[in-house]
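A single chain, nothing else alongside it, follows as structure tokens in the form predicted alone.
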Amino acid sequence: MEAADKVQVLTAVTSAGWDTHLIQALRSAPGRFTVARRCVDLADLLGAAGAGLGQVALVSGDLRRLDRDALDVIRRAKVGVVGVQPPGDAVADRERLSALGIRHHVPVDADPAELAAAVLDAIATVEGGAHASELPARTIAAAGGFGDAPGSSGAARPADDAVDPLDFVERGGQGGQVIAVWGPYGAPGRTTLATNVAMELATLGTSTMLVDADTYGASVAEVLGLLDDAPGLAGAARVANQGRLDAIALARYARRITPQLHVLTGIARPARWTELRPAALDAVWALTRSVAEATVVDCGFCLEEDEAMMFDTEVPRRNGATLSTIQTADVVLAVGSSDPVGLGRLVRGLGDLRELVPDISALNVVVNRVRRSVAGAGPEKQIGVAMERYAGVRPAAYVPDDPAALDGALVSGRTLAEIAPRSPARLAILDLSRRLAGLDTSAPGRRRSLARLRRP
């Protein structure tokens, strides 16, 4: 059989011996699978990836400087992944891969049809996520089939169920929703409506999570009033890259501004936003998920992908961190300013943005500072009337421009709902915020009193 006949394996284990046995399960059935590279470590690996050369990788946990961005890294380049753990019921180094992300895993002693079943589902992962079955028949004859052995697909990683110090409570499942914020460039208030969209959730009795993901301008702790030399989200995200996020951990990163909402800052100077990688964000969103019922997350503005156009490997991408939450997020509110030049870059931005967003019914287009003097008479009309024809969708809220209130809350680092309850646009993000929690909007609800919910 002809080497490009066969099932084209790298392998990348620390432990001593690890590698000969591997080598030798795979060729105990001759013509089926083939050692293309024995990696000496993790930048050999990625290499090996880049280049083509394996349809799986077999990593060992201890692999030095093994995270989830290199994870990604390998599966973009087509590249399934294996956990090699040591022999017997490794419970820690089982957890660990998990962590990681790393679905399928094995014993180093594991007998050559289970070794071999789980190659191949590792392939049909990276393969537009197929069952093993679904493979290319090609690569189904090199490797002579599945035979009975049950695969090695792992399972995730169990709940932890130790109580977090901020009363962290995980739900045990992934029922929470991720609400993405984004607008385009020009500040047309995108941290604002995120903000209080996230008190309006956590005063109607939501768990919510507010989340600072802007590489650009992250605001949020100004505009709460918070110290922003804290890790924040960045802190998150380096320990989720390690595989050592849970519920405990990210209680040490997040700040409590109610008892129904907390906060993660985001990152203190642009220049670091190379510390918010999409395959770290992915596992913080999968954790805020089961902790919190809403996760608002404050997006940046830009949706290009210049380093796929000016490079040909794998370099960080800057705008990632708003591209991976957006085609995460179950709600997208797309908020632009009603001016004339803020509704034209609204339009254009929305033609980007749907195509993060294929479900139509998941965008939600907010339309901020809505005032007569830029709009004319009957200005929501003027505004509905002008966005259905430009961009084919009508406004699911208008907030009036309301420069009072709004300064008055900027400037005591609180939100509307803490200073100018009965401010025009507290009152419209009130409604978008109930809609968004499921409840009826001409009903008065369950609204806590706000003497409660002051931040200590």
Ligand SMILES: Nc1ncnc2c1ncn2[C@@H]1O[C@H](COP(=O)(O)OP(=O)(O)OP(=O)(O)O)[C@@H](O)[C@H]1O
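Owing to the predicted nature of the structure, the values given are computational and were not obtained by experimental measurement. By rigid core we mean the largest C-alpha set that fits within 1.5 Å across both forms. Positions refer to the first chain, counted from 1. Compared with the form predicted in complex with the named molecule:
- Once the rigid core is used as the reference frame, the Cα position of residue 111 differs between the two forms by 2 Å or more.
- Once the rigid core is overlaid between the two forms, residue 414 does not reach a Cα shift of 2 Å, moving by less than that.
- The Cα position of residue 65 differs by 2 Å or more between the two forms after fitting on the rigid core.
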Contents of the next structure:
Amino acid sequence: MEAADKVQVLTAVTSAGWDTHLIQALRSAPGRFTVARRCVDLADLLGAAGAGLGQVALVSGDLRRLDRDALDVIRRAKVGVVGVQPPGDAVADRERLSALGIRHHVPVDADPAELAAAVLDAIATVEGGAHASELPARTIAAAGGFGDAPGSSGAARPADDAVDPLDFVERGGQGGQVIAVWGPYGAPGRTTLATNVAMELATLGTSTMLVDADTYGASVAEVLGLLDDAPGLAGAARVANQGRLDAIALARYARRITPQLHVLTGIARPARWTELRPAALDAVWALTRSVAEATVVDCGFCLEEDEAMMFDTEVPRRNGATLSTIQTADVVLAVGSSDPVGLGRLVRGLGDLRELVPDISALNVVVNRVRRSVAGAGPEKQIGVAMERYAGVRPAAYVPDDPAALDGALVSGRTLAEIAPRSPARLAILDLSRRLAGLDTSAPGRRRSLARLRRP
Ligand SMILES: Nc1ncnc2c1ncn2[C@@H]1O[C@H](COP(=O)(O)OP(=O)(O)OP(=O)(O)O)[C@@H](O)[C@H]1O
Ligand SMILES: [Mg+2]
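Okay, that was the form predicted alone. Show me the form predicted in complex with the named molecule next.
Okay, now the whole complex, with that chain kicking things off.
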């Protein structure tokens, strides 16, 4: 049965043990249930309900800030609510939840049939929502998700053995650097640059963790030909949020591409963006800094600080992942397309970026898809002059437009180094990566080494 055909359940119960018990009970319950989201707190639950990810929420009485207002928001999202009572304190807890208006209750150790009945009853009583008799009515797809299904493109990368935590532990070191790859709206090549820089750094001997933190359209898994992949970053962030992220946990969520390159894949369903919370990501970066010399992060395009204004309580911000990653990063690669529209967006975006990255030396502009047809003869020079005039910076790198190599990489699910090692785009990215790694490749007269992995 497709996940989308099942009753989508959200859980927001604070004790991890309960959570596990409920999930097991749901799995063996008669009927068709799937846990669409294990929410880490009330804000997460409100986000998931608002995004249409679930039809019913299991909540515990000790969920912080759970009140009538919050329950009202959940009901308006047409999500039923079932209160979950602890073994010892069931009566008082039930009374408290009833006082908030919750009508359906189960003990935390409910048997599967009892749990299933409460869930279906709660859904059936949601005004205007999906009726038990017409279940399943709402699907994740209907909520606008892309589905976690991997792309059809490319040959699958052979499944690696489980990642050995020693892969990480033995790296030692605490001073790994975070490289955020950002670019404005319009697909300028963030993922292309992030995946290829990561592969180049790894091939140069730098232990590298590639992370897809794009909350609008994660695609690293597809680009690398990783099929049937659960979003590793969401898993790592969830564990980090519980304060339990260590090398062993990280090994569960990371995939190995080469001995020096691991990847935490992103949320293919953009509606799951609430899972990538800045506080949890900060903990992920703290760990990846200690297990990899470079953490390369594919960020979303949007730098606006928006949703926080809509509520007076703390709520997830969709762009929070990008903003906090950029603020934490030691190096930011800002990539833009070389055409006039792309350059204009890049120049405006750099203005916003400078507020997040006060150390201008950490900011490196990469102009992608450079070609004569849009920038004239000697396009690098023309673009360099324009960027200097309008943004006050000289690009650190120019990557030529190279559809043959990039299309070949996409359809085979491989990086340029793997399938088009002599292509112009690859050579430009290799050169940039060598400078990022602090390797002095400069022949006399060439650009000075950036050595950006050591921020001045
Ligand atoms: N230098 C290049 N030459 C030719 N094609 C390129 C080049 N760089 C990127 N592309 C192609 O442009 C498309 C968009 O690239 P990419 O997915 O990296 O952009 P993005 O900024 O990550 O976009 P999104 O907003 O989807 O995350 C892809 O098909 C990619 O293969
Ligand atoms: Mg992308």
